[in-house]
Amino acid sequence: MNKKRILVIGSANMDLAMNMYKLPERGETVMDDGGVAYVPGGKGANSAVALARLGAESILSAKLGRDLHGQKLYEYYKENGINTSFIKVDRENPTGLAVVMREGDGANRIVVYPGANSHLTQDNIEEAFSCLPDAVYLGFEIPFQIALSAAKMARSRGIPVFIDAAPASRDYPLENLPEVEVFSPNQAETLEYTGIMPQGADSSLRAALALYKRVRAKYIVIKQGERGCFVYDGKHYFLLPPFRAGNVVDTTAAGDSFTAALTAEYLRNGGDIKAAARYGNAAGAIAVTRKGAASSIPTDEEVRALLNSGGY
């Protein structure tokens, strides 16, 4: 089977991962020996790594700073089989940095300093389309107008668009997006976009209906973490339960793994959204059992092994 060529247009960060028993309160100092480390991250780059590991031809359009972090990330992407032809170097702004604060239960809080990500240009993305992709995958850690332009460019060429809708802002003019194949926020992002927290079937449906009024998407897919995912196509919906692959260690990049996995499988299987979402749930379940962002992403073989085992 020919690999699907997927162009990821998004962010590339170095993550400063901080492991701690608990976050300090305002004005409080906490001593902790959980450890800190610099690890590859960024929602765009995480997704590009995931697509490569899951069997797609992954091409990344992003911007790095001319610094040590940028150099290390570029080498990491090459080692992980990503086509780096459209990664640009910003000589004036640093590589994006994300501070990932991870508590003892695996939950995290993330602060992103975009750096070079904020300077990805229209010319950069136009050049990237010369790779003739089978699909375009977008996130919002780059300027929204650049993501919007990329979506319109893809649509004008008949290329399906998949959007991992993070980070969220209620000010984004989602109505300006062209028709997309999949629009996928998580629960917190859905709350930001709609004012509705999707916690059960009723609230998830109300949130999906609110999103569907704003976004011309074939499928709204709401990531719900330990609850699995909720899929809506404008007429019908279904909930898919999560998989269990082990103890939750770190939730960083679980959403990236899910949406990238869903995209890869959807393109492989001719658009079977239920099978694609199930595959995404399995990928996310494995990612949370490992520390780090890109380093936590599973391979296609690992995902299929969990699928075949049942894993619920």
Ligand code: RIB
Second form
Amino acid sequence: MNKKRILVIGSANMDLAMNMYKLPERGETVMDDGGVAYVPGGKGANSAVALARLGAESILSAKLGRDLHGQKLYEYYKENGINTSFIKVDRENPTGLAVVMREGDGANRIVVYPGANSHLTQDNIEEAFSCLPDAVYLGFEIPFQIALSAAKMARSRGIPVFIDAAPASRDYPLENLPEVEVFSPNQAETLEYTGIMPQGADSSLRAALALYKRVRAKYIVIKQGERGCFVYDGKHYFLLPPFRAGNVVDTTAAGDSFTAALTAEYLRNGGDIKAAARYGNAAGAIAVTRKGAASSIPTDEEVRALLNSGGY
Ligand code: RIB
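Right, the form predicted on its own is done, so what does the form predicted together with the ligand look like?
Starting with the chain above, the whole complex follows.
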């Protein structure tokens, strides 16, 4: 079977990953107690790594700084089978940097300095469309106007668009997005977009309805971490429970893994959203059992092994 060619237009960061038993309070200093490391991250690049590991042809349109972090990331992408033809180097701005603070239970809080990611241009993305993708995958760690323009370009060419709607801002004019296939925020992002925290079926449905009114999406998919995911198509909804693949050590990039996995599987299986969401849940469940961002993302074989292991 021909691999689906998926163009990711998004961010690339080096993550400074720190570990602590609890986050510092205001004015408090906490010592790292689990090792510190610079590791490949960035929501766009993580998704591109995921798509490559999960059996798609992955093309990344992103911008790196002309620095050591940029060089290391570029090599990492090549080693991971990503098509790097549309990765640009910004001579004036550094590679994006994320400080990832991981607490003892694996939960994280992230601060991103976007650097070169903020300088991805219209010309850059127009050039990337020359790869003639089967689908376009977008996130919001690049300027919203660029993501919006990429969505419109894709739509005008009849290319399906998948959006991992992170990070969120209530100020984004989501109404301006063209029709997209999937729009997928997590719980915190849904709260930011709608003012509703999706926690059970009722609040998830209210939040999904609020999103559906603003975004012309075939499916709203709300990632709910340890609760699985909630899918709404404008008429029907379902809540898919999560998988468990082991102890949760680090949730970084679990959401990126989920949405990328859902996208890869959806394009492969002819649009079966339930099977794609189940595959996404399995990918996210494996990612949380491993430390790091891109490094935690599973392969297609690993995801299928979990799917075949007896369910939830
Ligand atoms: O989704 C996880 C990612 O968010 C991290 O890798 C970090 O770079 C931020 O972009």
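Numbering follows the first chain given and starts at 1. What you are looking at is a predicted structure, and each value in this text was computed from that prediction instead of being measured. Between two forms, the rigid core is defined as the largest C-alpha subset superposing within 1.5 Å.
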Rigid core superposition, Asp32 Cα moves 2 angstroms or more between these two forms: yes
